[in-house]
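Form predicted on its own, single chain, as structure tokens, below.
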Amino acid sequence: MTQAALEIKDAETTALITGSEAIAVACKLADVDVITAYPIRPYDTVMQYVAKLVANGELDCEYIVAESEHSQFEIVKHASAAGARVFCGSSGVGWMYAFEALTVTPALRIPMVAMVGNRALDDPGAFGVEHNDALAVRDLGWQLVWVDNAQEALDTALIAYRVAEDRRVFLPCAISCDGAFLTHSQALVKIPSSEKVNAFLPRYDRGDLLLHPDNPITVAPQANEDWLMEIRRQTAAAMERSYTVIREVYRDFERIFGRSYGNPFFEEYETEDADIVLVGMGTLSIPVKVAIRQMRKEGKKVGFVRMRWFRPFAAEELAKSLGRFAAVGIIDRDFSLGAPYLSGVLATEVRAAMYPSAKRPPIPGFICGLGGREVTVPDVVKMSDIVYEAADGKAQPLTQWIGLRE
């Protein structure tokens, strides 16, 4: 980065914008090419949101309505593959119905940014919160990320382009914000200037990857066993670089910007002096930390570590981290059904990951907050109870469903 570039005068403005909205704002900032909608709650307050900006000339962009969440997804990855930089996104069952396109896109090395309005896969109907739908591209090659206010989710959009776009990575990238509770709530963001933006974000460049008649190539080739595993093995490699790539644009950011996220990988909150820690995704961590600093009044020492980047998954950082605590109880706004020990997802995540360390406490795991369930102060405390009796030796259930009714 040229010393230009750090010296560009700050013309930060400030906006009272939902956490949809300011995804939507980082794609203006981003000047993307190609944004593709289909409407469906909680995301479609993105693409409303994206229509107001083109209707008022303040984007320059193709806008198009698709008739599916399959063919939005198809249409931005093929305008991708032709050097346009692309956003699209969708929520719950949307998701799902657009998996053929998202099950081929990391493949294809097609790093579009998407957003996930996180919500609870029907049936039975709910628009609430849940985070099985993003969770289920976690094996396919998409990086995933899950932010907590309305702030981070416009700065990760920018660096969300900057790492899929690395030519060491061309992975797409999912943004993760939980259905109303973020994508619905207004909070003050700082808005950066383009001038700032420019020297932070690239023009997208595909180079010899470029599908263009003067560049003829072959885009999604019928491999079969013929050369399956090596691109398999190519797109591995891929994921495992952008943990690198991560770590390089955070601080670019924070020397750009001024902002800093600390560990770009999990934050860290009241943990310095902790017995125990709770570990979650997403907008969680608010009740979370309002019952920490309640509980820290009464003399509990009690952290909270939220996960940001859960693909790529920072499993030796995240060992040593949680390795220094007496127990630590992992709370999922998710399920897997018959999983190992009937855990959520990211509690067994977790478990993995602490298994070659040798500090391994205990920990237990809860299932919370699922369909938009608030997740309460007295649900924090009843879970971290919990932990301290992991912590003290008595025997828990591995997993533990919180505030059902009796």
The other form holds:
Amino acid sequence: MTQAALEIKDAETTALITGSEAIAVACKLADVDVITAYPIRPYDTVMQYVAKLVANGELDCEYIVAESEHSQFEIVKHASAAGARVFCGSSGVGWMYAFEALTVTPALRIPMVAMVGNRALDDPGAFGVEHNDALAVRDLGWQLVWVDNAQEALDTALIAYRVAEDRRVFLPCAISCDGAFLTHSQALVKIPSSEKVNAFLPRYDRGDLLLHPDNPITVAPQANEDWLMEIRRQTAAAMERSYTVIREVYRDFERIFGRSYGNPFFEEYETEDADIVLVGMGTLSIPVKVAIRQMRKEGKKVGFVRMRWFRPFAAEELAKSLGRFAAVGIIDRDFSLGAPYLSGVLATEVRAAMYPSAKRPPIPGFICGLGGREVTVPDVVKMSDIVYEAADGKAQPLTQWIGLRE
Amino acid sequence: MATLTDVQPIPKLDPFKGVKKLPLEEFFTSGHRTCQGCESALVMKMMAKAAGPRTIVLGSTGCMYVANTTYYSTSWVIPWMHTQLGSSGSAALGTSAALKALMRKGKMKNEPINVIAFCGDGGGADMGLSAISATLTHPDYNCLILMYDNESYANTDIQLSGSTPYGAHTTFSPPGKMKRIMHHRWKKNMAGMLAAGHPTCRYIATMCMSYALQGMNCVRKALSIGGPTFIHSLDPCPKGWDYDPYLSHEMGELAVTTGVWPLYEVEEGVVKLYGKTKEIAEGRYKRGQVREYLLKQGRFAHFKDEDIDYFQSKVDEMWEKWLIPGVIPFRKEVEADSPAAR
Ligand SMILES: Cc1ncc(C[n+]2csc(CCOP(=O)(O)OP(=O)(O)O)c2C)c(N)n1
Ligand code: SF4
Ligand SMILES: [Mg+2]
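Right, the form predicted on its own is done; let's see the coordinates for the form predicted together with the partner chain.
First the chain shown before, then all remaining chains and molecules of the complex.
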């Protein structure tokens, strides 16, 4: 880690840092109170950076090395209930080991922010990226966001605290960073001044839900069929409100930091005049954009839509956008064995989002880049060609595995 | 004493001097739905009384969650939060860490607040062991983990746990035509194991609420000594042990007087037997036969003499051969074990 990043100045500075380091810096800027760590690659780099910040007196927090991911997430869950701003994270099977804790965290309306260094699930072992870890919690009330560069990682971590801790939301948020491609890749990152961060991010106030002797409440009693459904509905409503809050927060982010992300939910690249588009999440955006620039020189008008927020899912907006194209190809860096049309998670969800729309182009799906395998420019060209065929009315298989050995 | 750890404010909780000196105020009151004669409910009540109003309680899944906190009729007057079955250690640690950080950073008034996480034997001695162990190694967080041991997974209909006594009939270990004894495992020695394994933990104790004043004073010491602490409470359970509820108090006494359940504290590394256990050890009270205790309970109704003899022999071994009777099960190298070389 470069010393420049460790010393967070009052004024905005620029530093060459990795995605993990960017999130560690965000923890410092957000003045997080309790952080728990447990080793698993590739996310654990964030905790190495956090540990240095704590050791050097740059970050004043309780930094606890837990004895398992289950405890790691349970400790911060309870710390948050007692009023602390918390940070946690994991990767692959580590995230799955914490699954019980991940289940109760949104149900308890805990605004935890976590980083997932996306990693393939065992077995067999692989350190590389796959999105199944983070996606596994998609039904539970976690807000899920994917970023593709270190600057966006830092900014999104600040945004995540602001959204999660908004009293209208009070739901956890996981920031997905592709293992290696983002967790370990350096880029120049603008580090905002703490003054601006303080203007953007108010203190965490748990209000009447604070567990404290001055507010002697009973949290999570046995509700049974009498009340459980109403309580679930409240959590669902919070996720619905998150959609509006995210918009507000991005607007505020732009106002205070002078950096804009456009539509918070998804990024559009070269879509204006596109015939067809590809849709994907995370760092595969990089080879996809390179390939698009190449294809456009050959007259193929391909665009790209990079999903940021997967939960809440901007279904209507996405359907409206994708309805403009002759065909849409979905790239999944995940699998969902036995799912409809044997597609990946993203393809299934995008198709579901498109169904009520009047304009439903063909939507072939691709499974690509599993276990950290590179998504190459030729892979992207191949997928684009298939999508073009679909646009021309030649039926294509709804799921194809790309970049697979023959 | 020089210390490298950065500690939180600790409450001053002197021992209660006698039953008549107990405060009248209750912090665990009506509203619960435990069985008649449930000793674990009594433990909750006494624990809360001993800790007082400036306390946060975290409770693992189990009878003391399900039966105590029906929505809209909670029995807790002090703040209470559910934690997962294996999470008592993490709940205590996380809550304590939050208080510590917020108080140090000036985000919360700096004052002693007790943190107690309780768990059953299933949640503690089985599933939660790893988290409890981890918490006991963190010297800088004040918290108490109290394991109420009714000797089964009671809430789910009485299944055997690592803390169920040898041979007991549970719904997962029913006596049958081919096998009279389905459960051959000896009960885990939780407090002894935790005391031996966590040398910086300043207070670990066993207790039984049949001796309520002693039990409450264990809680007060555990909360005021500093750092993480652990109490293992043996709680007769009329449903799981299968006896008439009016016998609960007596059942706890019998567990102690027959030597099955030794009462001790390990304070700053020093072992102190207390109460009836101390009297037995000092020869002032004659240890009873386990038969008196076992045969009052339906869960041992299938025992034959040989089973009772085996049980008695194991309890005798604990008193006669353990390095520290009732606490540490190692044996020093003795002549009988290693006859002199010929
Ligand atoms: C992870 C998990 N597994 C299983 C259960 C089901 N369960 C609920 S209560 C309970 C019994 C717990 O036993 P113990 O900790 O001894 O407490 P008791 O019910 O005896 O009071 C079990 C197994 C659960 N809640 N969570
Ligand atoms: S089953 Fe046992 S522990 Fe549970 S409420 Fe009844 S008596 Fe108490
Ligand atoms: Mg039990």
